[in-house]
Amino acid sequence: MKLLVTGATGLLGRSLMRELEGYGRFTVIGTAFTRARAPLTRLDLTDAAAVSEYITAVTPDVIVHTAAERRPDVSQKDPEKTIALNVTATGTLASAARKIGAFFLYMSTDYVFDGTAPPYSPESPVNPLNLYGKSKLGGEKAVWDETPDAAVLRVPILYGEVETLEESPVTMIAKTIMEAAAARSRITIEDWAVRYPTHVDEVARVIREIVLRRAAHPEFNGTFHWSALEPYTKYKMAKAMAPFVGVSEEFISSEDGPPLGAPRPKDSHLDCSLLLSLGFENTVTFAESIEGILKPFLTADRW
């Protein structure tokens, strides 16, 4: 089985490439753009002709579309670019998948919900609060407009092995508190929105299992949710990370109320009971995994 991963150099994309290649039963190819390097193919997903030509040439059995503009504040400031990648390019890929008979798996977000009535099942009413959420919901619609032979997997805030601390909103919190401590200054962190930080390696395993289930059951498709079970605000994440980066909690204060920038849902907890009922498992906890992720950045020259 040949699998194509878009956004293969991203936080989730890298983990997914490792997971699929390590499984040993797949031929895995990937595309990227700004960080493309061999053996990945450099492909501008907003170039519809190039995308269609590439998909027709490589003829994957499965396309996993992870590439996206995922930063809410950036999306809010640049709606045209965000919609081009998150909506239009998604429709182009889904159309190309339909034409060659490939199964299409689209990564979406818990931000399609407004956070007022959690937990949210795949059938819950959607009401995104910001342009990022609206664009990902637009991507979902583009998928279903183009092909019924698809799956949408919604996930919350992600973290994992990063190339820079700025790569994930989770590890960005660690960078912020490290810099504040080095300057011996206090820092105030938002303690309002409830999030469910989810490790990309676990999401990658879920994607692999969806692909395998699809291969065994050709009728398997639809919208699915996956999320870690532990609730954290950004302030609680900061407190959990503080001991690992050598920062005293005295530097960290909490702030109630919504953060500045693009509006966020207060609690968009995803109900994962459908996949859990099929035997999928939550195996990674934030407290047990975050220290190893931060360790490569805890060098003496930072202090």
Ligand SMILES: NC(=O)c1ccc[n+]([C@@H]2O[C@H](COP(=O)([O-])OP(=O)(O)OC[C@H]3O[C@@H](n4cnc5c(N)ncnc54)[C@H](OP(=O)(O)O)[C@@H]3O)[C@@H](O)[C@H]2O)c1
Second form
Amino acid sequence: MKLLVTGATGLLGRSLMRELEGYGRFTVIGTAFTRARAPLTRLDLTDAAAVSEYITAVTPDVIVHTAAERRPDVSQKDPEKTIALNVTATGTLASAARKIGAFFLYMSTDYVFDGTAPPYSPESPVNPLNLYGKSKLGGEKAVWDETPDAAVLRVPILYGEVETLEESPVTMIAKTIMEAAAARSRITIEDWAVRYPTHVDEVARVIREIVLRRAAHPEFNGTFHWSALEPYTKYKMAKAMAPFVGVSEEFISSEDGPPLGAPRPKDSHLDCSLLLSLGFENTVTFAESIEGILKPFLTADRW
Ligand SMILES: NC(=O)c1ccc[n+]([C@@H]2O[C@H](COP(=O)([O-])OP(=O)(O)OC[C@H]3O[C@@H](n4cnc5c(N)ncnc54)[C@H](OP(=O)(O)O)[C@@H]3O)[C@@H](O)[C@H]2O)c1
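Switching conditions: you have the form predicted alone, so give me the form predicted together with this ligand.
Then the entire complex follows, led off by the chain already shown.
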């Protein structure tokens, strides 16, 4: 089976490439944009003609579309660029997939919900609060406009092996508290929005299992949710990470109330019972995995 991953240089895409290649039974091809290096193909997904030509030439059996503008504050400031990638390019890819009979799996977000009535099942009413959430929901609609025979996988805030601490909002918290402690100043961290930080390696495994399930059951399609089980605010993530980065809790204070910037849902907890009922398992916890992710960024004197 030939699998194509878009966004192969991204936080999730890198993990997904490792997972799919490591499985040993797929031919895996990746595309990316500014960070694309061989063997990845550089393909601007907003170039519709280039995308159609590429998909027709490569003819994958499955396309996993992870590429997106996923930063809510950046999206809010540049709606045109965000919509071109998150909505229009998703429609172009889904259309190209339909034409060659490829199974299309689109990565979406818990930010399609407004966070007022958790937990959310795949059928719960959507009501995104910010441009990013609206654009990802627009991407979902673009998929369903092309074909009902596809999959949408919604996930919450992701963390995993990062190239820089700034790459993920989760590891960015660690950087913030380390800098505050180095300057001997207190830092206030938001304790309002409830999030479910989910490891990209687990999402990658779930995607592989969806692909295999689809291969065994050609009618397997629809919207799915996957999330870690433990609730954390950014403040609680900071407290959990503090010992691993050598920061005393005395430097960290909590702040109630929504964060500044693009509006965020208060609690968009995803109900994953559908995939759990099919035997998919939660195996990774934040408390156990975050230390290994932070370790490469610690200076020797912190150990
Ligand atoms: N990260 C989260 O917390 C989170 C939470 C919920 C849902 N999601 C969803 O999960 C998916 C993966 O997120 P992520 O965190 O892995 O994203 P990411 O790290 O920001 O990676 C984005 C990817 O998109 C590619 N890309 C950007 N513009 C492109 C263009 N014009 N043409 C082609 N490729 C382009 C980037 O390629 P280059 O870097 O090579 O330019 C990169 O590979 C996204 O669909 C996102 O909406 C993420």
